[in-house]
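Okay, so here's just one chain, in C-alpha cells, the form predicted on its own.
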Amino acid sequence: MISDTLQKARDFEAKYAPRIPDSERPAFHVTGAIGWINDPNGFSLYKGEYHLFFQYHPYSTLWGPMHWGHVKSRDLLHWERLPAALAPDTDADPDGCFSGSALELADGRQFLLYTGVRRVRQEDGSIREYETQCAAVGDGVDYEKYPGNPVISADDLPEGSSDRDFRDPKIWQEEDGTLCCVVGSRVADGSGAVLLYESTDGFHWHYTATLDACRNQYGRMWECPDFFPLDGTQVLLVSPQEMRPEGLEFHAGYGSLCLLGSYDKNARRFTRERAQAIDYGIDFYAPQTMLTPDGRRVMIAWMQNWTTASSQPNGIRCFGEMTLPRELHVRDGRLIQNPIRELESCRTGRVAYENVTVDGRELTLPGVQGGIIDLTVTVCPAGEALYRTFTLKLAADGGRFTSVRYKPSENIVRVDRSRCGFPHDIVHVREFCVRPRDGELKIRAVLDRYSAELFFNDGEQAATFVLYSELNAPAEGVSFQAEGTAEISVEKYDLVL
C-alpha cells in the first residue's frame, strides 16, 4: 500500500520533473528526478536489472527529509527513471530513510535494509536523533515496510555504541544462505566502527562481531561501510567524517577510506594490512559496490562533497549526481578502479595523436575537445632531460577551464578548478602522489558536461570533481603545455549514449 507522504512526492516528481530540459542534466551520470539527491543505496541486481536508489528530498536542492530515489539500468549507462520507492512514513522511520541496500530473495522478491530516523524531544528541549535498521520487500517498485520494523535496534549494539550513530547498513548473501550486513557504528571512544550482523530471513538479525574500529585514526563516525573479497584480498570501504590530513594520502573533512586486509571468515575476524584513499578528488562520498552476474565488483558513489554541497549555482532544479560505476581490482596491493568496460561502447569518432611534442606554448590539436569526452594523454619526457611541469586544461573557454598539473620531480599532481564556474571560493584544489614512473603518467579523463572523473596510471588513482563550466555555455575547449620539453600521445572520443 503506497502511503499519502510516498505518493505526495511521486506525484510532486511526475509533475515537476519533467521541465527539467536534459542540457542541465549530464549525460549519463544518475541524478535525481528533481530536488536535492547524495549517498547511493541498494545497488544491485533484481530480475536482471541492476538496480539503483539514492538519498532524496525532491522538494528543494537542499538536504531535507530522506526519501529513496530510484533507477534501474540494464547496462549500467542507459538508466530508467522509476518513482520513489520509500518515503519517512512510518514509527519506525518518521524522520527520514536513511542509507542502506538491497538484494533479491529467494521468493522473488526485492528487499530494502535501511536506516529508519526519529528525533525525539528531550526534557530539556534539545532534538535526539534515533537511528535503527528497518525492512521493506517489493516487486521493483512498489515496496511495503515491514510491519516489525526496526529490525536491528539499540537492543542489538554491542556494548558502548551509539545509537545515535548507527547507520547504512550494507547487505549480502553467503553460500550458505546467511544473510550478513555490515553497519556503521560509533563506539565508546568516540571514534567509528564497522559491525557485522547475520540473519537466516532478513527481519531477524543477531550481533556477530566487529570487524575494524577507527580507534580516532581516520576520523571520527564510519558511514557507509561495504566490505567485499577481492582478487585475493578482503577490502572493507567507510567514508569517515572528521577526517586529519595525512600527508597528500587524506584530506581534512569527510573522506573515502579503503581498508585492505584478510578474512578468517569462520572466527568473524578481519585483519586489516593497509590503508588508502578511495578517490582523491573533491566530490566523491559513499561509495557502494555491488557483484555483476559476469563477476565484475562494481562500485558508484556520490559526487558531490558535504563541505561544498551548499555551494549551488542560483536557478538549478536538481542537484547532486552519482559518479560513472566503476570495475575495482586489487592490484600490487592498492584498490584499482576504472569506468565499466560497457562506456567503451559509447566512443565514437575517434581522434589520436603520436609523439606530439609539448613546450612552453599552449597547444591545441585538431579535433581534441569536448564537454562530453573520453581521453587519454600520455605524457613523458622528450629525451633525456625531464620536463619541470605538464598542464592539461579541460573544459575550457576563454577564463573558464580546469586544469590537471603534474611536477615529475616530485611525482605530485595538482587538479585545479576555481575557475570553473563554482559562484563561491571554497576548496577548488587538490595535490596528491602517483606512483613514479621516471616522468611518464598515463591520464584518462571521462567530461559529462558538469563532471571530470581522472583515472591515473591505468586507475592506481582516481579522482572526481564537479565543474559548472558548461552551465551558461559550452565549455569544450583541451589544450596542453609544458614547463621544459615533453612528448604526448593522446587518444580521444566523443561519448554518444
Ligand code: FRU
Given for the second form:
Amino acid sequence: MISDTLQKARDFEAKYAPRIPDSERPAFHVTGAIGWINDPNGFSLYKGEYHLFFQYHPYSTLWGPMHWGHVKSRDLLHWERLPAALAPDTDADPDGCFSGSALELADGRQFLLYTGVRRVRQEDGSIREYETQCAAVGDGVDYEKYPGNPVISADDLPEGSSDRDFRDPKIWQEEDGTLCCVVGSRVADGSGAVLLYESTDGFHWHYTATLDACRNQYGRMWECPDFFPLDGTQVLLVSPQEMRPEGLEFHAGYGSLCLLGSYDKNARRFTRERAQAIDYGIDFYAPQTMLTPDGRRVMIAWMQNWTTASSQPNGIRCFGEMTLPRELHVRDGRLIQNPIRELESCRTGRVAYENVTVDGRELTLPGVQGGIIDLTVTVCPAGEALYRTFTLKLAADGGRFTSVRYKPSENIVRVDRSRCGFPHDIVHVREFCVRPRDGELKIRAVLDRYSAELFFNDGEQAATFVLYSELNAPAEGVSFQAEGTAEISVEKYDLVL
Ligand code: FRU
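Mind giving me the form predicted together with this ligand, seeing as the form predicted on its own was just shown?
All chains and molecules follow, beginning with the one already shown.
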C-alpha cells in the first residue's frame, strides 16, 4: 500500500522533475529527481542490479522531512530513476526516514533498514527527537514498512547511550547467515560510538557489542558507520560531527574518518590501529560501501558538506549529488581509493603529451580542456633543481578557475576554488599532505560539470570539491604553471556516457 504522503512525493517528482534540463545536472553523478538530497542509503545489489537510495526532500532544495529517493544501475554509471521509495508516514517515522542500508533477503525480497524519527513535544514546550531503527521490505520499487516497527528501539541500547542520537544502521550478512548492523550512537561522554546488533531475520535484533567509541577524540557524534574487512584489515568508516583540526589531516567541522584495525569476530572486538581522513576535500560526507559480485569494495558518498550546503547556486532545482563510486583498497596501512574501473569504458578522444617543460608562463596544451573529462597529470622535477611550486588550473574560463598547487619541498597540496565562479563566501580552500616521492606527483582529476574529484598518487589520497562555476556555463579551461621548472606528462580523455 502506497501512503498518501509517498504518493504525493511521487506525483510531485513525476510532474516537476522532467522540467529540469539535463544541462543543470552532472553527466554521470547521481542527483535527486528534484529538490534536495543528502547521504547515500541502501547502496547494494538486488536481483543483479545496483540500487542506490538517498536522503531526499523533493519539495525544496533545502533539507526537510526526509524521504528516500531511489535509482538503480547495471554499471554504477548509468542510473535509472525510480519513484521515491520511502516517506515519513507511520507512527514509527512521522518526522523522517533517516539514513540506512539495504540487502536482498534469502526469500528474494529487498530489505531496508533505516532510522525512523519522531519529534515529541515535552512538558516544558521544547521538542525532543527520538530515533529508532525501522525495517521495510519490497520488490525493488515499492516497499511495505514492517508493522512491528521499530525493530531496534531505546530498549535495545546499552547503558548510557542516547536515544536522541541513535541512527544510520548499516546492514550486512555474515557467511553463517547472521544479519549484523552497525549503528551510530552517542554515549555518556557526549561523543560517538558504533554499536553492533545481530539478528536472524532482520525484524528481531539484539545488541552484541560496542565496536569503537570516539571518547571525544575525533569529533563528537559519529554518523553513518560502515564496517567491513578489506585486504586483510578491518575498516570502520564514520562521519564525525564537530571535528577539531589536527595538522593537515583533519579539518574542523563535519569530517570523514577511516579507522583501520583488526577484528576478532568471535569476541566481537575491533582493535583500532590507525586513523586517517577518508577524503581531503570539502565536499564529502556520509560514505557508504557495498561489495560488487566480483568482490570489489565500492564506496559512494554525498558530494556536499553540511556547513556549506545552504549556500546554493541561484536557480538550482535539484541540489546535492553523489561522488563517483570508488574502488577501495588498503595498501601500506592506508585506505586507497580510485574511481570505479567502469569509468574507463566511457573515455574517448585521448590526448597525451610527454615530457613537457612547465615554468613561470601559464601553459595550455591543444586538446587539453573540457568540463566532463578524466585528466591525469604527472609532474616531476626537470633536471637537478626542484621546482618550488606547480599549479594546475581546472575549470578555467576568463577570471574563473580552480587551482591545485603542489609544493614539493613540503609535500603539501593546496586546492583553492575561491574563484570557481560561486558568489558565496563559504570554505573554499583545503591543504593536505601527500607522501613524498622526490618531487613527483600524479594527479588524476575527474570533472563532471559541477565537481572535481581529485586522486593523488594512484589513489593514496582523494579530495572532492563541488565547483558551481555557474549553472549552464561550466568553465572548461586547463592550464599548467610552475615556480622554477617542472616537467609534466598529461593524458586527457573526454567522458561520454
Ligand atoms: C548525515 C545525517 C545522518 C542522518 C541524515 C539525515 O548526513 O545527519 O546522520 O541520518 O543525515 O538526513
